[in-house]
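Just the one chain here, laid out as structure tokens, in the form predicted on its own.
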Amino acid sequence: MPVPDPESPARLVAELRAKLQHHAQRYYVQDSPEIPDAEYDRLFRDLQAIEAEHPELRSADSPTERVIGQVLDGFAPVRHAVPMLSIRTETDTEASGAQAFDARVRRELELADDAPAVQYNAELKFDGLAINLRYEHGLLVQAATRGDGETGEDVTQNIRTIGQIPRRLRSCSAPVLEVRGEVYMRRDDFERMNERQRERGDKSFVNPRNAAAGAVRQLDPAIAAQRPLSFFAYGLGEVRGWDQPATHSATLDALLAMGLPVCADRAVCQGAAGLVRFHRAMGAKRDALPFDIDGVVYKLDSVLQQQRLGFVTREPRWAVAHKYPAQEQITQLERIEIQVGRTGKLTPVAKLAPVFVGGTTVSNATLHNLFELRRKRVRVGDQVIVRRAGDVIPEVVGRVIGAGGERTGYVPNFQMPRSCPACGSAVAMDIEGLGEKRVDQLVDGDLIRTLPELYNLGLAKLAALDRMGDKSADNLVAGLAKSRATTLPRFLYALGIRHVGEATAKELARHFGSLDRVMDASSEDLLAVPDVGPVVAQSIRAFFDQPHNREVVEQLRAAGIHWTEGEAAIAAPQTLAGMTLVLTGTLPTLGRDQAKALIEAVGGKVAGSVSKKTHYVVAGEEAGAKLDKARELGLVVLDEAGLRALLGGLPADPP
């Protein structure tokens, strides 16, 4: 028996259909996608191309011939009076995508080249869950999901919990009016909900779309009522006894007048040029929107023209979804390297097989820190999802699980280095008793997901960990308690704000004097700080504009992290401005960090090595080669008393 050709069209079609059906099940039914939308779209286009070239391979059950979905157990099926079909996707993200749609419409309408521009209605493509609302005599009687386009799920009780959806329409008593739209979740609502989930120790959600879909499909409407869902209307289903306006834009206006929410970001556009302007305008606004979109939708505005063009198989000829560059893509994690910051902060960085995402080619992405790396469970060689939105630093969201994403063999966890890759010095943790293995235990055991949660750990939970014991638990609790007392500069630096190193953190603390003043400072205020330029100011402002970051700060303060605010703003005379000092050996009463802070408070700089440019060398007990070098160069050598005299009698405790 001949072996089937693995590259034969029939074999490829079968494989693509299986993959698409698997991923559609994960996306539409389980609300747990394994791949980003862009990867699904690519597979779909591949299948379309092969079926177009080999029409004999087409079949009624192909994903290209119907809308993918399934009714879940526990929900009553609802047969749609008018099928809920999907819209064709234009994946050409440039202006040519809009131009191609306009040219196709003009051709199918048989318009002459000199005929007036076609009028369209342009709106946003929301990233949520499609819903059909059935109103009878103005009263909401049923809500159903899209399902497979022909049959959906009855989710009426859950939809009634959404405050934006009216139970009764204003000034409409039509026997039947079905309104179609999108249930979604705003980003700020999503972040607050996830914070509550984490506080309770419950599972957090991956993204707003999954959270919204999961809420709609809750069998218990009381749970759905706790989820902050929103809704936008964008079209009609079955209509009886209501005179629809002549245009789609007027239809949306009528739905708005009835009390249904309709997105304000829509426009009536003339021809391809109008569509291109809308696409560009919404693309520039995309990251500032309070909800997620992945493109815009163009529809013929004239209802008569829509009826004239009709449908082809699974989608209307008179509408198209014009995508933006995907913000998530799949690529391979080739290795993990350590990035050493200016102040010695070590950050794991993913080195990726180059991939085009978010409008640019990405080969590096942050893994943030050890906590995040362990939580995402990514390892070298994994297929990972990388995300880049707007000007945000690319990040690894997680690894691809299933459908070819399994590891073929054992791959060890990445380990943070014990010595600095740049200088070879030892790497120490800030909290006594909290080593890398403990971090693994805490994260893998779901005891912590974020840094603030460390401070909520008690002796009982810690002592129960494998190989922990009462003494080790006591030491870790003591280390956590000790770490609560810090300084404002150290706290600012520890937040990990991009471009804010130790020196900049000190300047910020010295200038503003309190954390709240730093968090609320405008870009202009920040530019007044020494060592802060436009790039750093923008980075600080962007960090504190994120609700999640502010929430982490407040959680840390609530956990007892404290310092004395106000002292940092007291400007000491800059008596050592422009001077360089070197510390060596052990001083009688001052620690190295204290001495360094005192020197920097009066404008001095502390260097790590002795040279002709060194002004003073401060030497204590067991001073070594640096002291010998200072004597060889004839430099002034001071003891602690000499340093205090040079500093003008400043107190030993640094601000």
Ligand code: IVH
The other form holds:
Amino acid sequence: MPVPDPESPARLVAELRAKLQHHAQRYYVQDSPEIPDAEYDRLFRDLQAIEAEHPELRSADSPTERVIGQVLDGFAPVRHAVPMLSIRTETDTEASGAQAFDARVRRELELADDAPAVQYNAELKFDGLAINLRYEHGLLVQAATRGDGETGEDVTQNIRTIGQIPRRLRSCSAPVLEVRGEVYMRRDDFERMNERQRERGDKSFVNPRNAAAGAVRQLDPAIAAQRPLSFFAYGLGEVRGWDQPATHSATLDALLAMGLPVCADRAVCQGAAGLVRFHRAMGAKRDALPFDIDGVVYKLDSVLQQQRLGFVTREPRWAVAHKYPAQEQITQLERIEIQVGRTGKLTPVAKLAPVFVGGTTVSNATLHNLFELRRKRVRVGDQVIVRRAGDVIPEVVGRVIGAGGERTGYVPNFQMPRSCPACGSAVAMDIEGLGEKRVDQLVDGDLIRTLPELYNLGLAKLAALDRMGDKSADNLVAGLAKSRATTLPRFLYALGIRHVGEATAKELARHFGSLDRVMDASSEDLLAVPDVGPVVAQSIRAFFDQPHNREVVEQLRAAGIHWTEGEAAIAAPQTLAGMTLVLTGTLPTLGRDQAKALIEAVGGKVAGSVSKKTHYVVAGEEAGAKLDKARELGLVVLDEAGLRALLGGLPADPP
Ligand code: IVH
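Please move on to the form predicted together with this ligand, as the form predicted on its own is already shown.
The complete assembly is shown below, putting the previous chain first.
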């Protein structure tokens, strides 16, 4: 039997097709890609190149021959009266890309070398989701996604929630006018929405495009309505009873006059030189635009000339997308460092193998916070996707899911420090209802400078804050009230005395029994405490010798922070406060009750069923439906080692 050659073109083609199909499914159907677009484009081009060299391997169902995308269950299919095609991509990001397109158009229009320059309309290539809006007699009757180009999804209800899209066209009563364009999310809207998601502990979105696509294809229009979407019109579908202007540029003007949003960054250009100028001008402006673009689009301006050129299988011959350097790239996560913000906020920062992304070389990117990092199952050493768009700080949006597939038993190999690397003060005082954003707002607004001031803010002042509803103000007041009752060891630990960790705080409380006795203890007294050596004793002494520190202690006591003196038992830091975990299956060493007790000891809740609100699912042997549900919802699934890591003790890295 012949042994298949792993390098044979047939085998490569089959592999590339399978990969592209998989990634297209993640991108178009699940709105959750595993690789950056640039990587997808590379695979696509590889396949095109092999197929060009080996025509015998071509096939009608190759991704190069079709528009991929399929109708999601739950949306009614819509057959497009005029197919929604794709557009040819020029990946040569230099001027030569535009020149090649112009040369091809001139050849296909059979123009003589000395014929005048061809007129084009140049516009931006918006990075969102293509939508067909069907207006009948001026009224919006249906909105559909592109789907596979022939059949899309009826998303009328969701599209109606976009304020920019008119329900009725201005002075147009044509029986049928289909307008095509892109639904997208502005970068500032995206950042705000993601920040909100992170604060709530909900899943954040990888980029504005996925967020927009996810919102449009959200089965619940009420949820879609909460996602801030925008729209630009760029073309037509079926038209009946309307005289289309003779040029594409005039068509866009007409759509604008009807009340549809049309992007102002467009230009009528003469020949290749005009296209190159537009490409450069928009490239220079790209970072300053309020939304993502991945290139520009050139279209023959004359509708007659467009008709003469027509289409090839999946793309019009009269248009091309001319790309810019990608805003997402793959690189290696080399290590993680902690950055201390002005307000004391700790942010894990990824140190990356330098990578050219969004037009610059990036070697640092934010990981936002520890919870995000865990949700994304990122480990030091991983290949990760970095995004840099506009003037937004570069970020790690996820890990590349390699041949090994999804990471199920996730064990992080990085932990946030328990004390601030800059000043040594403890990272404590977990207050329910108080997110990082809120702390920034309080500090920036000069409402608080110190912790005691936070406790003294009244309900009235909190409720008067921007974006603070009555309910959140109540919650925050309740959270503050709850955090007032503490224990002596926890209070000592939270003071952030250098070298005083949880264990030392516990010993100090046990030995002295009261805060006053700790504050007044001499160095010798302190040395009598197990675990306390000269360095620690000196540090405690120095701390309480500072009048400012004694003042803060008094202010905190005056603000109602209290504990029972003489109490020796220490509560563990509530590292899982506010989080819900679900246990399923049999863990290798921990019994279910044991695991539950460990989770509850650090403030976590153990629930009986998996939902979107579940933060972690801990799965052991023979985990069943709960695990399936967790996978379906894209939740973080931990094994026992992962749970132990989450609880604090970092086990050795798995093999
Ligand atoms: S015209 C027949 N113009 O790019 C030509 N498309 O592969 C149809 N896109 O998903 C496309 N900006 O949604 C056109 N100014 C623009 C565009 C644009 C973004 C998207 C489009 C589609 C993809 C084409």
